[in-house]
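A lone chain, given as C-alpha cells: the form predicted alone.
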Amino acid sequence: MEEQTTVNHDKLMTLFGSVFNDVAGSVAIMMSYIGDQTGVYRAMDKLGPSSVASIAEEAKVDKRYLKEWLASNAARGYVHFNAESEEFSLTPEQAAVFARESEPTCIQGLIQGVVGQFVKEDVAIDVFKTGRGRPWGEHHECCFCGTERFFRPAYASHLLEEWIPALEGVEDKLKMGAKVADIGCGLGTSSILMAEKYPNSTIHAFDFHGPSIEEAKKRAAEKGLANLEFFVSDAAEIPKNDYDLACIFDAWHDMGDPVGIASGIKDVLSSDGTFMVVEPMALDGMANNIANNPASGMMYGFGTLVCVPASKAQDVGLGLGPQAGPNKLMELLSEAGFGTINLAAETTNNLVLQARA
C-alpha cells in the first residue's frame, strides 16, 4: 500500500517560487550570452545612457529585438532603465559583471560555459544514462573558451601576486631563473602570465587537447615570449627535466588518475621542487558543501556535466569531482608520495596547495 503524504502548501509555493526564479534566470543567462556575443554590453559601456536606437547603431544589431532584450535585462537588474528619459545604461557594477573582460568579476566566461552545455544536451543525457566517460574533445567549443574566460581574471588577479608568493622559496627561484611545468594548461593563460612575469625562467606547458595547444601557441607568439613552449602531451608523460615548479590549475580533479599523475609529477621535479595544485574552492564533506558553500550547487552541476565524465574517459577514472575539499586533496597528494603538504593560500574561487617530496 502506497504511503499517503500531505503536501505542505507553504513549502510547495516556496519551492515553486525558487524553481521559477531559476527558470527565469536560465532565460537571463541566454540573454546575457547574446549581449556578450553581439557586443551589446560593450557598446553600452562605451556609450553611457542612450536610446535603443543609439545602442542598436553602435552594436550593429536589430533595433526591435534590442528593445525586447533591454527590457528583459532591465527587469532582471542586469541593465539600468531611466523611465523618464527612456534611456538604458550600465551602472559601474553592471559593467564590471557583464562588459569588462579584464575585471575579476566578469561573469561572461561562466555564462558561455553553461550555454555550451545546453547546446549539446543530447550528449549530456547519453553520458548520464550510460555512465560512459566524456572526453574533453566531445564538448562544444564554448566549453573551452568559457572555461578559460572564467578562470583568466582570477589567475590574473591572484597567481602572481598571491599564490606564487605563498609558496615557500618559489618566487625567488622564478626571478633568478627556474624551470616550470604547467600541466593541463588549456589555452595557456597561466603559462603566459608566468612567462611574462619571470623572463629568466623557462615555462613548459602541456595539455592533451591539441586544438587548445594550437590556440595557446598563437597567443604566446603574439606576445613574443621566447621563454615559453607548448606541447601536446598527456599529464602522465611529462619529461623528467628536474622542474623547480610543477603546477596544475583547476584540472587535477578532471584527471582519471590524480594520484598516479601526482606521483609522476613528483618524479619530474628537482630534489627541492614544488608541486602547486590549484583547485576550485570547496569545503570538506558533501553535507558541509551543500549546507555552507554557496557555489556548491553550481560546482556539483559542472562535476556532473564536465569534470567527472572527463575523468571517467581516462585510465582509472577516479571521478574525483570539483568539490573534493582540502582534506581529500591532501590525502591524495600523500598517497602520491609527497611528504610535506599544506594549504598555501585560498581565495573566493580557489584552494592552493603546495606539495614537496
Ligand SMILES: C[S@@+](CC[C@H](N)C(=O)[O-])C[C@H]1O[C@@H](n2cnc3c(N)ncnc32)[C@H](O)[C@@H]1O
Second form
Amino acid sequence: MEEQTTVNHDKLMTLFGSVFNDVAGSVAIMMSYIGDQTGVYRAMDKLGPSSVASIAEEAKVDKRYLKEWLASNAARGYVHFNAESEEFSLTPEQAAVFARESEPTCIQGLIQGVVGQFVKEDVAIDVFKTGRGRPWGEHHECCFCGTERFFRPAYASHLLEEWIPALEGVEDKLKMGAKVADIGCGLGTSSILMAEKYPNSTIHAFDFHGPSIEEAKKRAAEKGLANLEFFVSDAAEIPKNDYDLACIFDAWHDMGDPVGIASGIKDVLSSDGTFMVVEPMALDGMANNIANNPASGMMYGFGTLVCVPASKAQDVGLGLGPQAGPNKLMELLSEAGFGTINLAAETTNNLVLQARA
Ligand SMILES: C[S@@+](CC[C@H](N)C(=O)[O-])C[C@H]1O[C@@H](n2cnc3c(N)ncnc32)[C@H](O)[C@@H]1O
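Show the other one: the form predicted together with the named molecule, since we just had the form predicted alone.
Let's see the whole complex now, leading with the same chain.
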C-alpha cells in the first residue's frame, strides 16, 4: 500500500473523535472508581429511583459533589436519569456492571487496576525510559486487589466447571484426594476455590509477594479451610512433593524465566502429574492480535506497565508479555521438557494449556 504523507481531514477528525472519546472515558473511569470506593453505586442499587439528596444521605457523601458526579455518570450512560421526576437510578444492567461484586460483568476490579497505574505514573515513566524491571511489589496496592477483583469472576465461573474438567483425569484425582500446587497465587482466589470444592485434596499455594500471601491467608482463615496452606516462595523454588496438579493462573508470563520455572515444575510433579497454565486470551502473533483481538490494546498496555517490567525484574527477564498466544506458549512448554501439550480450554478472557511429562 502506498504511504500517505498529507493529512486527510476526514481521517483526522475520525482519529481525533476516537481519542477524545477515550479521554472522556478515562474521566468516566475516575468517576466510576469514586462511586465504587464511596459506595454510591451500591447505595443506588439498594434505593432504586431516588433524589440526589436521598442518595447522598444513604451513601454519606456531599450532596453538591454527588449531583455533579451523577450528571457525569448519566451523560456517559453509567446511571439512568429520569428528567421528569429528577431521580437517578441504576438499570439492572448498570447494577451488574457497577454495583454488584458477585456479577461476572462487574468491572470495578479492572477499573481499580487502571487507576492504580495512574497513581504511580512517575514510576511508569521511569521504568519505560530506563528499561529497568519493576517488581510486582512496586505497584500501588490497587494493582493487587484490582487484579484479584477482575480475575475472580472468571475463575469462579470457569475454573471448577470447565477448566479442571477439561484436563485429562484430573478432576477425579482431585475428588479422591490429590496434591495441588498453585504457583504465583496472588491473593489466593484460585487456591480457595479449589480447596473449597475438593476437601479431600491438599492445596499448597505459593507467591513471592509477602503482602499478597498475608492477605490470602486472612481470606482462607475466614473460610476455615484446613486443606489449604500458603507459602512465600519464588516459583523457581517449589518443593519436590509429587504434586498431581501444578497450576499458574495469569502469572506465567510475568515470570522472568517461564521456561526454567516450567522445567522446575515438571520435576516437582508426580510421574503422571499435570501442569495447567492459565494465560490471558490472545491470538498467535502481534499483527494478528492488533488486527483481530479487541482486547489487545488494553492487554499490550498492561504488558507495558506491569507484565513485561515484572518479568524484567527477575532472573533471565524474558519479558514474554500477556499476548504471547497459544503457539508460543506451547513452544515454551515444550522447551521446558513437557512431552504432551495441548490447549485444553478457551474462555472469553483466558487460554488454558495442559502439559504433561
Ligand atoms: C497478575 S498476578 C496473578 C495472581 C493470581 N494468580 C491471580 O490470578 O489472581 C501475578 C502474580 O504472580 C506473582 N509472581 C510473579 N513472578 C513470580 C515468581 N517468580 N515467583 C512467585 N510468584 C511470582 C506475583 O507476585 C503476582 O501475585
